[in-house]
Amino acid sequence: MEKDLARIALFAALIAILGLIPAITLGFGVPITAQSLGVMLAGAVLGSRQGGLAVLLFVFAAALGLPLLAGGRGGLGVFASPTVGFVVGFPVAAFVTGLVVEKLHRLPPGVNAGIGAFIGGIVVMYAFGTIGMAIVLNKSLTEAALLNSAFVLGDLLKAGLCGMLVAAIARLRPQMLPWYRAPVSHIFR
């Protein structure tokens, strides 16, 4: 139990640390940040339940006012900004990423993590982000989706990086991946 709590807190901290990497804010108020990579990694490494909880802890701390979001943002005002959909979608994205990784556990770990990061960290996160942006900016869903298209290439790269990092973890420290069932050949190395 303590180990699980420590892993959840560690990934919440990782997402906060990734927020220190300077963001590039686009003209419509949504920044390009490294934090979405942290969301993808939380789900891909910890699995659905723990990954979702880690990101929920991060969002809760940011909502309390801690300046954890990119650019030092935090507090309830974030939930009235164009980024609201992304922030609300973070825990769901991590959960779905982890769920996909768990369901595809028979695939090589880097492949299932990349697929999970794509489905959870891009498809799900963009669904939330587009809806939030449409509401806050008073745009149609199509207009908001077009605005979000600026993020696609970077997030595809993040999903690929997530897959590579999880593959490396599976090779070097498979016990860090609670969902991973290492092939017998890995056990006897």
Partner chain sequence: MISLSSPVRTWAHGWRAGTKLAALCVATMLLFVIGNIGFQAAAFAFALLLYCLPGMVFLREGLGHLRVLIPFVVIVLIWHLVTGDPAGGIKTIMRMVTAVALANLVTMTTSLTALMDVVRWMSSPLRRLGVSTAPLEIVLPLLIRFVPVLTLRAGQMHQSWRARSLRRANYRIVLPMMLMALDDADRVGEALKARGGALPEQEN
The other form holds:
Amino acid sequence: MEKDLARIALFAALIAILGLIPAITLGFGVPITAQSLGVMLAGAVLGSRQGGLAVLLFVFAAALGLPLLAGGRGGLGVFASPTVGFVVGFPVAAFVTGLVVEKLHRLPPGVNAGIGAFIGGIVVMYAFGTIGMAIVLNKSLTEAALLNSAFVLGDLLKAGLCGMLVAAIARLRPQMLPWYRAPVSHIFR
Amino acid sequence: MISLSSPVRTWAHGWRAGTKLAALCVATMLLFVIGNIGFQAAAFAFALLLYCLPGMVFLREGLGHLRVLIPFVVIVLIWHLVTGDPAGGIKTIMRMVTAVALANLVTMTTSLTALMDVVRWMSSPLRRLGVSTAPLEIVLPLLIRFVPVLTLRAGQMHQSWRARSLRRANYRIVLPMMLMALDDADRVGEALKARGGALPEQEN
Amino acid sequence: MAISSADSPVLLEDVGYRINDMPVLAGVSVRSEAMRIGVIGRNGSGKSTLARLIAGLLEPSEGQIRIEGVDVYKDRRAAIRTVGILFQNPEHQIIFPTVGEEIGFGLRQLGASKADAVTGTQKVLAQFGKAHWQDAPIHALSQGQKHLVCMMSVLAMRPRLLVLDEPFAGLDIPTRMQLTRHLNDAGTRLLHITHDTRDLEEYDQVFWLDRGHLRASGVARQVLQDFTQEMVRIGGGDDLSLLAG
Ligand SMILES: Nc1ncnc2c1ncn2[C@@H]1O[C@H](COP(=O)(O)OP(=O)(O)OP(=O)(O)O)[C@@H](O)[C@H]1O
Ligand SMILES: [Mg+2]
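Show the same protein again, this time as the form predicted in complex with its partner chain rather than the form predicted on its own.
Shown next: the complete complex, the earlier chain at its head.
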């Protein structure tokens, strides 16, 4: 129980730190940050419940005015800006990522995490993000989706990265993944 | 940790946080319900006035927080010029900027503790139903404490990488960072347990 | 066998602990009335595991542990009044961003009201001559100051036994001396784990752990002397390449 609380808090902090990693700019000028990778990882590593709660805590703290979002943003203004949908969708994305990963726990650990990150971190996240942007910018859903599509490539890369990272954890510290049943030979190296 | 609070003390600091939040909710709702461009312009001017009142330092800081909106302003402008509806574009932009500016205003003039008190007050029905909100009083401080701690460690890790490699660390540092955070979490959980961390709340 | 609360305040009966069926501790029995107890042993000998067991953070795989008659693993509410623990790294121990909140937390955990916790916190700070630390942000403190905050937070809860797991590693000599003085003045029973035998010279009783077993126990002077001789003997060779398990 205490360990769960600590994991939730520290993963929320980790997501904030990932927002500090300088954004890599893809060829055509769209910056991608590691923050949404953190959201995917929260679900894929901690599982649906804890991962969702970690990201919920992160968003809650940002709403209270802590500058945790990528680029040092935070505060209530975030919830009136065009990216509101993404921020609101963060916890749901982590939860769904975790849910998929748990359902597919029989697949190799990197594969299920990659699929989970795709469904939770991309499909769900963009659904929220597009709706939010359509409302704030007063556009139709199709138009908003078009605006957001510029970021999809970066997020596909991140979903792949999420899969690779989870595969590495399964190899190095299998006991850290609550949903993962390591083959016995892995525990006794 | 640095927060987004105002560099100077304003009259709005004295207002009750709950009142400010309620006013913000109403204002945002009106902005999105009333489409009239005259109303939007008036609201925009009002927000600008609020930013000017506390003086130059505050204004500069406040406008700085709004810079993140510039790309969206540009996109919407271009979009509406192309579709031949510049007035609609201006309206959308004013509404967005006003809404964000007002929300930022509340954040800048309200302390974290005051906001937490509002949250505590709003969650009191939950407590009456027997849901414990005590975990929130532990995880939020923990988060606030560990952001600078992990930032420092990330910096050290980055240096240790640079000391032995010519290549940039970037994404490869994510794995060790994550393992470190998870390891730390286990230690912290233990220390928390040692002091009765998740015991059910006692009545006094 | 039945254990009555009239028994020794620090009591371990044939305690064992296994991780994945690998024994980390085995057959450890301790019975001590001493006010200052020392524990020494090489890296990986099981000292930290012992500390966590005594603090009730781990459940023994075999045997029983009673501190002041309390089953510290099962009865957590009594345990936090009975045993406090200081870890090596204060970063892992501190939960709150300011000194006052950190100390107040433990008092609240013991059931103090908010107002009482504030008063209690101020009292503890004043006792250590640090009344002005109340609102100090933890991240701005030096390593030694963080250690002191941890110590104040734990002592504020007035535990009957304080477990110290190498709390002074990496501190300079004056800081160590000051912290040691605070500990000795606290009037609490101490169980101190360390690699520095000088810390334990004045202690009443010292236990030597060796690969999960108690190798020796007794008055400080004799045990420390044997230990140092053995360590120097091993240090002359090279056993770093051996891997356990
Ligand atoms: N979580 C764990 N998983 C696997 N093995 C562990 C774990 N914790 C401890 N061990 C093993 O148990 C043994 C005792 O560890 P412990 O940390 O108690 O030693 P220690 O005496 O405190 O060492 P040090 O002086 O280095 O702090 C070691 O061999 C260690 O490898
Ligand atoms: Mg140890």
